[in-house]
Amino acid sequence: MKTNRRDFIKISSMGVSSTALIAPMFNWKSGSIETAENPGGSYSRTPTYCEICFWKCAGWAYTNEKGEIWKLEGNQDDPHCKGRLCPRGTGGVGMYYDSDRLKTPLIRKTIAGKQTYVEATWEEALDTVAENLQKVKEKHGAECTALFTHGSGGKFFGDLLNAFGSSNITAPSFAQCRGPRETAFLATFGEIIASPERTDIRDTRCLVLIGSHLGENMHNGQVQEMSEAIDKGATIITVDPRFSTAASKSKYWLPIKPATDLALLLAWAHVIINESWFDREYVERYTYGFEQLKDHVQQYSPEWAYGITTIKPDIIRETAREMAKASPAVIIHPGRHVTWYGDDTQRLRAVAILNALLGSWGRRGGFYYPDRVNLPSYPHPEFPEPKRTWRDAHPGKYNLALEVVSNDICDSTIPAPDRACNFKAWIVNGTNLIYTLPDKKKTLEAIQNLEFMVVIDTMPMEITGYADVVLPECTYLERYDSCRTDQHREASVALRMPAAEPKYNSKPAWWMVKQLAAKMGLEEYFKWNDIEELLSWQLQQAGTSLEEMKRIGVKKFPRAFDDMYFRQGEDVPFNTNTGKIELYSTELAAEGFDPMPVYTAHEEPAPGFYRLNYGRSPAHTFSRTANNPNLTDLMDENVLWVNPKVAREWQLKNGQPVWLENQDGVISEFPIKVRITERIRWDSVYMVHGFGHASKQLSRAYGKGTSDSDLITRVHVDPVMGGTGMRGNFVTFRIEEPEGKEVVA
């Protein structure tokens, strides 16, 4: 039997116990804070931005006279939230108080022949971090380095890489989520969609949604943009074969045929040029290669497309009309998590394609010109020039990638013949691998494969269970970070400080690298005593100061020309090969791509096969929240939507507890109960991602529902720029438990 040089550790409540969570009452009169223990009692606040998701929103956290945090609320100034925060922002105060966090750093060692984490100091387990670290570099180089992150502290480990001699800096956010949409605009448009998304919803009069969950992902901004637009009479269509929360508020539903969206886009297309439904003036000022587009979608007509999609002709054409009626101020949504199929990109080439034909780009109520800040690194030396990056893997892929592709810097540290480039070491910063990365199996032959694997985090998700040291992160209630920067109609800058000391032993990102930065010689890189010496000199050279951030939380800047849109018969340049907006793409051209969208059929689900579709809740953030003892009180665990006609053929009932299993043979670690819906195709289930937690130290989040990334076993790469196409996967039922399965009560 195989042994492996990393076993899996269950981390224990190590470390000092927890403090119970206070029911405070606010008096609204008085301003007070009144509790059984403080009756009477007056409250402080201090500005953060959300850490629950990737939006951001700026707001104030309120504490007591004892230093508790009571409430989260949202920033009235913040152009991201407008002062509303959602149900996971006001519930991020759980974060703070969750009894599981962890709570000391924690190192692995081998004792009596079993591998075990003890408690460590601070001082132990950065000093464990910087000398492997180290050996790692001068027996392989640095470039076999590679950073992880989804989360604020990023940005202070990605400095710490790059001084030490490495760029491999990758988010999972862009190969697993956006990252065919990016790179498809960007060919398009000369121009990302970025975050938050450039979308003037609150002034569209027709929004698209296809595959885009708005409502149930909780894009805090869309969201109250939508209803803005819905009160003004916005014409809303959802594409999607369940009837989501977006789909009830929407005057059409296409419940279209799974992995046949590109199809109905290049319908629409069809009729949109045949019928001369597009923005002429726009198209013939701006665009490249309109006839060859105009050639090219005569093949895919809408009754072409019913035979594929099961949208009727004369639907196809009424929804294109009313695209048309409200052009420019249209909006086909990019969406955001977008890997789906493996053509993602060309998909998304369409939607970009469609946006262009009705003159939305840079128009009022299609897509706007954001405005940020940006603010100045802290003076240091010039980064070392990396010696090899993560495309010396594998030469002459991916190169219309923006980002390092995270499953590539997966795919090269398992050593092949072939492969020049092997990393020995990751920093896993604030993301579940296990969950994040599709194809667990693949991820964990890596994980066997290092050197050396160090996760920084607030919970013992599964993924610290396979590191050699794990450093506690204090919660964003308890830290600094950088101040938020991000694009919206208008610049503004927002302050994240403490609202309460951080609870346990454990730290915020800055001081970690600050501390490894000394012990590994790169103090230079580094030159601030402290972050709010960092914070202060950065806010000084944008015009404000860390004590007015302190008052006011959110500074707006106004724009300095007035170019949100075009103005009427402006001349525009495009930063594309034609300086023109592409709907023939020379760039995927030259790369041996298709220039403009080709449908191509996905393979079905075989008999008593049913494809696994997943998506969000507005109560949770991937699989991050799945423990927070706000949250888990607005939802505790997922449910499979079953079609009635599929739950009659299998005789299944509400609530009945089954098994998963997946084309591959993989069966669910544990059962999910079913919810019998009209609202989802018979050819599709469907569940919430996230939960399904086999880590028991997530006290409130084990067992409680299926993981679907356990099921994603079959995943559809994105040849144009490596993004991982994980819903061509299907599952079927198992009614009796299976063997080595447990019930979690």
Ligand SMILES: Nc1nc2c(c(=O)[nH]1)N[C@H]1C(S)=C(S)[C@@H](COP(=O)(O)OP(=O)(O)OC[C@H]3O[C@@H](n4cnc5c(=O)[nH]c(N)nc54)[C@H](O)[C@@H]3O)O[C@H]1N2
The other form holds:
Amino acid sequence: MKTNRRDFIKISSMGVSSTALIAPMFNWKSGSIETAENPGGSYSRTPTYCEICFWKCAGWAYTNEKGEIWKLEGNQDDPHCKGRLCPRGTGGVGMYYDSDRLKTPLIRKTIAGKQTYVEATWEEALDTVAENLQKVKEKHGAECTALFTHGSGGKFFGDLLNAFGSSNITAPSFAQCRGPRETAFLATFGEIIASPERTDIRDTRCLVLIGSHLGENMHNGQVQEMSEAIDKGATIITVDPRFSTAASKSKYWLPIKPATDLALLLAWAHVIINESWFDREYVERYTYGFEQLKDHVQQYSPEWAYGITTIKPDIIRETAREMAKASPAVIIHPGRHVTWYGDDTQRLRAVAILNALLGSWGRRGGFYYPDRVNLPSYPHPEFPEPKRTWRDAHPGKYNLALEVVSNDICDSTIPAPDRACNFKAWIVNGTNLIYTLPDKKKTLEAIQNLEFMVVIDTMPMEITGYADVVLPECTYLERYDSCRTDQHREASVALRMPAAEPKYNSKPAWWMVKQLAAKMGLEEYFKWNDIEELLSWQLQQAGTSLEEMKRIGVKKFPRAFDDMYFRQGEDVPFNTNTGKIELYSTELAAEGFDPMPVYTAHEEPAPGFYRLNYGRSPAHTFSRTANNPNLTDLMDENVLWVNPKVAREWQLKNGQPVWLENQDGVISEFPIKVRITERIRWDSVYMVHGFGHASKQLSRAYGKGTSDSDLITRVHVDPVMGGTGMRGNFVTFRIEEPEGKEVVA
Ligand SMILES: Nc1nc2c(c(=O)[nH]1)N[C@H]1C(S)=C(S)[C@@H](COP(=O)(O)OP(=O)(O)OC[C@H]3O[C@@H](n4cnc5c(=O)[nH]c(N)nc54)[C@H](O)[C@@H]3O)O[C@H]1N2
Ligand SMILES: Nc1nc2c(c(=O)[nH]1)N[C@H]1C(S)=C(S)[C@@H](COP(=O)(O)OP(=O)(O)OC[C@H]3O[C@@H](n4cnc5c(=O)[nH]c(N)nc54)[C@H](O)[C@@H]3O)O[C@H]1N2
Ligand code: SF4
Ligand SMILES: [Mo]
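Now that you have shown the form predicted on its own, what about the form predicted in complex with the ligand?
Below is the entire complex, every chain and molecule, led by the chain shown above.
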């Protein structure tokens, strides 16, 4: 067996001795309440916001008289959820009760020639982290350290890294998710979409969903608003090769040939301009480059697009007319997970342009101007200026990326002769990079080249097996975090505080960071004694207090001005080079990219292969919930959607397990059961992302279903912002269990 610097270690399901259990850090009860169900007031409720996905719904955790968490409910005052959690949020308790959780810190040691994890005290584990980070700093410079993070604790680790001397903080929610849309909307309107999306779905008259399937994508507020809009008679147009839940609620379902959306979008622009269905006054007042755009789209007629997209010209015209009729209360939805084919920024530019033509930006029923509270940082000295940043590894590349590109950090961790500095240490907090980044082989190669990696997680997920030190974080129900201050129609602050004491020997991120800062000589950046002191100070600056927030959970701050939408005839400056909405992007042109989107064809599957399509399930979030006992009760494996025509050709039966092999000869580690359905086109197959776990310590998730990530080995990187296009992969069926299959482990 080949030995690596960093062999994958299977974390054994160890018990934790009682001495490792810690005393409660806080009195976590926020007062008992009397309700019909709780006549004696023996239950308590504690404010929290959900960490099962990044919509961050605020709610209440109910505990019984024994201090056991009993149920979770939405907070009625919360603009993100309006009192209702989604099935995953309600099932969040399962994360707390999961007996497979990480229980105590672990340190990688080689014993009798074999790498293994040794249980450690927090003192030992944090000393090891501090020493190794210092070593990397002395040898290579602090800026050779990167933080991958997704989730609340990232704020604390981010501050630690900045204080340490590195600004390389990256999240998969940019280059594997919404990056292209943010770059495209910034180039067009001078502003990003951000989260929660500033889409005014509640008041829209026409919602166009392009491969963004609200319904399976359970982002709470949007799903609620979509059903509100439907009740009020809004037209839904869904463009998706799969008949999704949204498609089933739509007036028009356009089962587009995958990878051809840009052709449809350009044809829509062609029709809307040539038929004079655009908002003329808005376009004249606010936009730049209309004449160039008009000339540019002449080549993209509906007849032309038909040959590419398989959507009939009269349907393209009819749907364009529907949008125009609803204008400006129309939303061509920017989507969220938009890293598909590598030309994603250009596709999202076309989306932005259509919205501009229809005058929906800054208009009721289109895109509103959000508001938010800025909680100031606790006073600290200025962070040191890093000597280099991630950009120096590839000068001139991805200049229009507004966040750090995770896959580029991965690339720059693999040594290259022409590069002065490579990344040498990773801090990985709340992101299962093995499932999150495409091209697993490359991720693993990068990890093998690290001098040190610490992983902070709640579960023995695949990424933890490659760490030098594993730090178990307590779940969101057992901790304080930074307050939620995300944008919305109205600014709000939401508090998360512990509903129960941390189980096992787990700790919150803020505590780990505070300890590490002391060990690394960085205390001056973290002058607060504990998080209650930090939150109290911050909340006071915002005109509230920790006491008030403990009582109410969510506080709303009415808008100071009536500026959610543009006023009739108002002159609006846009934060672009021309001060206008740029139909013709001067910024893209200056970077040497097409200033207006140009259609280019993408690769097609070879005979016998099908495009690998993936998406969400309403019951799960990525790979993070696959072992959650409550949610596995709802769904415990993914299945493969196969069109009946394809099933006939391959003589596949419903429920039959098959292995999948991709264009690069990589075979799925586990089989997946076939589901024969007309709801998917014959040129594609579909599965829900996040299943097929290889970590045996996930007792409910191990070997259940198949991982799409394993099969995504071909990546089409967006040259504009570095996003990883992941939908250009093709698979074929292996009916018999393959022998000697290449499994990347
Ligand atoms: N193949 C494929 N890849 C994808 C996607 C896809 O659909 N298919 N989707 C992409 C998108 S849109 C996104 S946003 C990203 C998401 O990427 P990630 O957020 O990395 O997704 P997960 O795989 O769920 O990894 C979350 C990790 O955080 C851990 N965790 C959960 N709660 C906590 C906590 O409170 N504290 C700590 N420290 N850890 C915690 C979980 O155990 C898990 O290991 O993935 C992207 N990658
Ligand atoms: N329940 C649940 N909800 C979630 C999440 C979750 O994990 N679980 N994750 C959240 C996050 S971080 C994100 S980013 C969003 C992701 O949610 P969305 O942005 O809605 O994106 P996906 O889930 O990737 O959507 C995939 C859809 O795109 C379609 N599709 C595939 N190829 C093409 C194509 O070429 N053209 C078109 N038009 N459509 C295509 C697929 O058939 C599928 O219906 O969901 C969020 N909401
Ligand atoms: S949408 Fe669901 S999982 Fe996401 S934060 Fe809200 S309740 Fe939690
Ligand atoms: Mo995402």
